[in-house]
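Presented below, as structure tokens, is a lone chain in the form predicted alone.
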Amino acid sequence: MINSMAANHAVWPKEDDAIFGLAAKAQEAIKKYGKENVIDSTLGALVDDNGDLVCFKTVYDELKSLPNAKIAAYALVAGQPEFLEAVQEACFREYRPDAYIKAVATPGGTGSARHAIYNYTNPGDTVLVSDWYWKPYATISEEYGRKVTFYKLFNDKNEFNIESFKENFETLLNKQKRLVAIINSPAHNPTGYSLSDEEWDQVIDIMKENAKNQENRIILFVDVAYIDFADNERRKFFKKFSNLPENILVIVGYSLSKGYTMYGMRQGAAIGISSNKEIAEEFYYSCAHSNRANWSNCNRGAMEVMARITKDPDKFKAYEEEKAKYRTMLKRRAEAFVKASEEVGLEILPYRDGFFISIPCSNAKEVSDKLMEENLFLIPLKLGLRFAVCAVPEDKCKIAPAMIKKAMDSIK
């Protein structure tokens, strides 16, 4: 009997996504037992307290006044001209790099780490990535025939693990001689955590000593999917990218998913930072070539919307004023659990920026499963628990801690 017609290269496990199998389980709980009795934090969406998905008036209702063939054409492959000019001022807004700097439109910010993935390493190369980490990372660089190995986000102090980061950097440089390095900086997910300027000097100096060998191509992909849930001086480490050497390129990944509430549009952008012209220009030509390949092109309504925001004062300010009153309900979500957290002795890992907060867990499955029990939903990692404060209301994040702190003691 047949039981296999795929080719060996997409042959995987028959599994589905565990985030939005335990989003299903979460929606089920609600509807059994009513939204107030349910601490749903498994998706990394915004949602505000009455448990409806944020969707900014500003972007939506400029979107609803696009003609109708402005929402339906085809973009042009790379991206229409007035979103990719316009994606770079909102990514970087003061802190522009001096530098070369080309955008490709991509399907939110996994396009573009797809594109730093596949066009910056060889069949068999190997990815650096934090052990803290978004999976599609991993995920992608798997469907493409690459692997992932791992350094340690943080030291024995909860900073940012330099010396983990420098030592898996240059064996793998020097193994491969090319190296895609990712850093999801400001805002990690899973941890909410992000890189203190000196901790970004530090980086961008190990890249420069190891630049000084001609023979190696180093490439940082920065993914800042979360940014705009920051504060704008986080930006400031753009101008850090300013003249690098030419064998260093910085991909950063930007996407209109959490900044721009449109996580079903699917629309991002790959940025490229260069001190050559010449690897600016390619940069370009390779990644508008895999979108050809790949998704042809992306969501012109979505870069319609993105572009008339930002070119216009008016309406880029109102919507920076909506964005900075969910910003704020954010933190003080986050400020609550962390407090909370403090009060029961609940370890959590650094927080600074985002959506997310991670707590250390060694038996994080068996953990979730009590507290669903519990009907309070939060994602199982390898390295331990992720609660999603951008999903949970103020006084539902409150008393989250010590339930997740009495099912992590009754396991033990």
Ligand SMILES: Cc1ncc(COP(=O)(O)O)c(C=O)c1O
Contents of the next structure:
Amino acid sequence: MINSMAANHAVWPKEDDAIFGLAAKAQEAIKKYGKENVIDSTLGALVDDNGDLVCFKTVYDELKSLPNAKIAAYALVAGQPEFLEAVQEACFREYRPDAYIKAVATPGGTGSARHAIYNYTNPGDTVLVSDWYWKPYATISEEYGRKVTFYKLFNDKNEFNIESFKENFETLLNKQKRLVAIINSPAHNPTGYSLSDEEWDQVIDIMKENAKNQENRIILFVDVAYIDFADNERRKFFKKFSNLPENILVIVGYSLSKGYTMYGMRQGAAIGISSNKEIAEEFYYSCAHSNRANWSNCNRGAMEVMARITKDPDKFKAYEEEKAKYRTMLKRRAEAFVKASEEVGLEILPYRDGFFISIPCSNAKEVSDKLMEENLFLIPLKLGLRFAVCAVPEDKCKIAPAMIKKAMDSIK
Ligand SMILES: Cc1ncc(COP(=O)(O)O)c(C=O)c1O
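Could you drop in the structure for the form predicted together with the named molecule? We only have the form predicted alone so far.
Next comes the full complex, this chain leading.
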């Protein structure tokens, strides 16, 4: 009996996505014990205090007002022109870098990560990622025969570990002469960290120093999937991508999943920033070719909605107001979790913005299993536990740290 038909490169372990698996278990517990008795902190989606998924009214009213043809029609391969303009405005706001900038539509931020990784590395190359990281960076790299190496995200003072970034960046670049380095900020998944403007300066200094060698090709992928849930000030760093050396290309991965509550609609953009017009054009055509080859074109209705909201001042204001309400809700939950952690002596990583808070621990799986017995569901990672404040009401954010601390102490 044969047990495999797939080509060698397409055979992977038979395992389902761990996060979605735990989320399903949490849902089972909710059915069995009632939602008031379960803390479901698994998925990275914004849930209100009733346990319902937040779906922005401003977004879905707009979608439902569209003529069917605006939803049903094919979109252009690179994306609708109005969307490509709107997405740049929404992403950069008043901090647009002084550079040649080209955007291409992608299915979510995931598509932009795919384009950065595949189109800017050679087969067998290694991509640089932080040790606390969003797993699909590794999944995408593996899919295409690329590897990942990790820099330490934090130093002993719980600041961005610029030394570790520099060391790994230079080692890989010297070896490969081209490097895709990934920084997920602001509102990093899974820690909620955002680089300060000074930390961004240090990153850019390292890139510029290494760009002096004209042979080097430096590609920085900046994943801003959660930027719309950080303060506008957190966009300031974009300006720093002005007038960079020509052998540095910055690719920003923008997503409508969180900022517009369009998770399942699969829409985002890859935005290339270069001081060289040719390089920006090359980026555009490279990504457009990849679109055609992989998914042809993206979600026409999602693009239409986003462009209409961004271009109409009244609609934009209403959207901003709705989002601000939920940002406040998120902030209060995170503050409650941070404060309660301090009170019970639970060590957490520095949280600044966004959907998640992380707890370093060496036996995350055991702790997570233990907490499941008490109906607290969170995500075990290699380096610790991820708690999704986006999914948990404030009162439960207050009690969760004590439960986590107790479970960790009981296993030590
Ligand atoms: C760090 C990070 N990057 C990118 C994404 C992109 O998600 P999507 O493809 O749904 O836009 C996510 C979503 O979970 C994420 O957490």
